[in-house]
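Read the single chain below, which is given as structure tokens and is the form predicted alone.
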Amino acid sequence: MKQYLVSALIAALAAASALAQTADELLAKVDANVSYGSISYSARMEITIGGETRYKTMDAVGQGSTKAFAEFTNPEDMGTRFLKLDKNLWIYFPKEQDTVKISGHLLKEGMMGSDVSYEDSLESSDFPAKYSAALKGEEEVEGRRCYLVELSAKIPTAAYDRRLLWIDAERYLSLKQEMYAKSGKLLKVSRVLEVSRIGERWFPSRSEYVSKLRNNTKTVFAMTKIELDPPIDSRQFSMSSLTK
């Protein structure tokens, strides 16, 4: 009994110490895991709508949260390219030799028919600049202890009015997110399915996205050959590279 009480006291003190962290401190630790100076990776998208699953593959590079370039490599979309420069996004379609800028209501549409919107792809991970954060307590997600953090939009350009994040208490990754509209309607749910150890950090390498605005749909996004902070030619992020 004495040993049990000591163990319970240690656990209680550890929990109290953890909860002493502020929501902003937790977000800073998450950002330290997922932010990078540059990145290079290959990816596979599994887009399931109803009982049908479509597969898309791509190679991508990025610099910080403001520049990204991706080229699709699956047969149906071969040569289709995306270019992100800050808040601007363009798509090049090789068959039509046409470049389209994604803006306005199109930003809410699913990228290549997926559950990930174009707006999602433009949003940076700098949550403190866009949301007020509050620590709501602890919950368990997939057997892992998590901090529950609520984000409330403080600027009108935030992609969602409210977000709930379940942050892994050990690895400081957001294992689950729920995104809400101003009306309170749940719009989207995302989950991290696999985590990779890259150097000294934990990095989400496989995630699932489910749009609550569509029926019986989900998208799994898996990253491979991940390189963090590799040298990248800045000329890659240009309109000439998009249409070459």
Contents of the next structure:
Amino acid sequence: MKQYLVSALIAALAAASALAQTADELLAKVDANVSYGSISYSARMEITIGGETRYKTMDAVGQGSTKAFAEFTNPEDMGTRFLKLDKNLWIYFPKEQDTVKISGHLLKEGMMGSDVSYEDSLESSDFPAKYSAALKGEEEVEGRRCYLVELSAKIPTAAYDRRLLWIDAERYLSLKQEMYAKSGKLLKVSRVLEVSRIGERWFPSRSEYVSKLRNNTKTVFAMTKIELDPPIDSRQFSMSSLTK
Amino acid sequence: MKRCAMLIAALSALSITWAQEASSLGAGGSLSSEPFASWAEARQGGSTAGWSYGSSTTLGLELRARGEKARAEASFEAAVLTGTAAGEAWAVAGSSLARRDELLLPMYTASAAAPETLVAARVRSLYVKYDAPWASVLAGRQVINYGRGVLWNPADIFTELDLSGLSPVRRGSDALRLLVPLGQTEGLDLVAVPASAPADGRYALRGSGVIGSLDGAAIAAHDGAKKAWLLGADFKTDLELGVVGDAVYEIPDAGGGELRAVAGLDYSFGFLVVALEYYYNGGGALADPFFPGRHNGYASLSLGATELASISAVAIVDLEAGTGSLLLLASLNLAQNADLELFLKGSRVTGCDGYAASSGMGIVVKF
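With the form predicted alone already on screen, would you show the form predicted in complex with the partner chain?
Then the entire complex follows, led off by the chain already shown.
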């Protein structure tokens, strides 16, 4: 009997290990699909609050997961620029010719009134470094077969304590995400609405974000003119480029 | 003055030339209208109190031309002021606090002392910028905007703070500027604000950089008008709550010295954002005529009720004299390009030892 129990325990541990490995492999595949050396794109952000919709447009470039630069092009915010360098974020306001560093306590606020927080925009896609992953099974999202992966934060600086990812079983993209606080409260839900084929990769080009901390709001982020790994002058990611 | 006009004319011509070569041209602006009612009481020389009305309608225009290496920007503002708004602007223009960059034209004057209607115009910015691989040159009217404080920036020896509207506005300086980036976040900034006599101008060298989460800068300057050297520093750091410090020590050529310094904090509790600042003005009215008290305080509470509506309260107080103002402001985003603002402002003023209050609304349309 004792022998049977030990064998069962070993088998269970082996199975758990295999599942964990599979979840890590899945994350690695997702990462390979959506990570880039550099990126440039234009975007339109549609922020819906109640029945009211406001839009913002921008041109953006990024290098790896630590450097990004965006300039808003809609009339109300024309010339407003963002620079992200690692964990630091600055905003340049053209009318005031003023550069302001965003304080840490404001990073959880919605960026430019959207459901995407400054922290979301700063987050690198390097999930394996911040979360331990577990495969929870398979589910369908929008008619597509997905692996359900649960991520649990293993470092205190991770943006969310727990995340659920629905990963497309064929294209290795996270089609849906739920982000949770330490208390277990659901904070945010994101869904991919459109996927584009760029070279050999599948890339999420239109996504919806819903902050559960706000009432009746959502933000649709649509990317166009996406270029992956274009040459970008590294001087673009500097304080001086904010005022150029 | 003549030199300044010549500089602006030359810059305008240069801007047009560069604009023709530029790869992108842009224009935008805003129109805002702000009718209000005021009540004021003066206790000195017998108590008097009364109501008055006024309005301010402002058109702002912005023009931009951007090329690969050169850029030209201009922004102009023209306002029609009536009633109390006209009277107050006229009174300020005749005082030591007169704005040097504003042109006031009385349209209708019932009495020589207080025009009923006034047109106020100013060039907010008008500058050209050229980016060489190793440096950038800016010439013309620009907001230099040093310092990290939300309201006060003693380390910014160039920029004048204007609190006549619902939110603080920093006024431009006619300057020649050389910006030399030394890295991703480090740089040197040389500024000259010329005067008719070169010795009366203001000249500064500022170095800035980032260490970890600390943005910092140090400045050394000479103010020819004051005949004084100024040494200053400012920083903003992130200890989960934002912490700012900003100080300048003024050393007159004649000897002596005085300190002006700001310490501030900002933090948020959910949707409520709080900012606090303390300003020590060791030089009194001579050093800062807009905030002559030695100890001053600023507090701002801002509540984002929804993403389309916010409520804020801002208090600015001379802690020694017990004078100051409190502004309550509600903002509502009506449409993609339109905002509605409702305000109530109360103040206790020195001189007449009285109280004043005003309330009104503003509609801002951006295009």
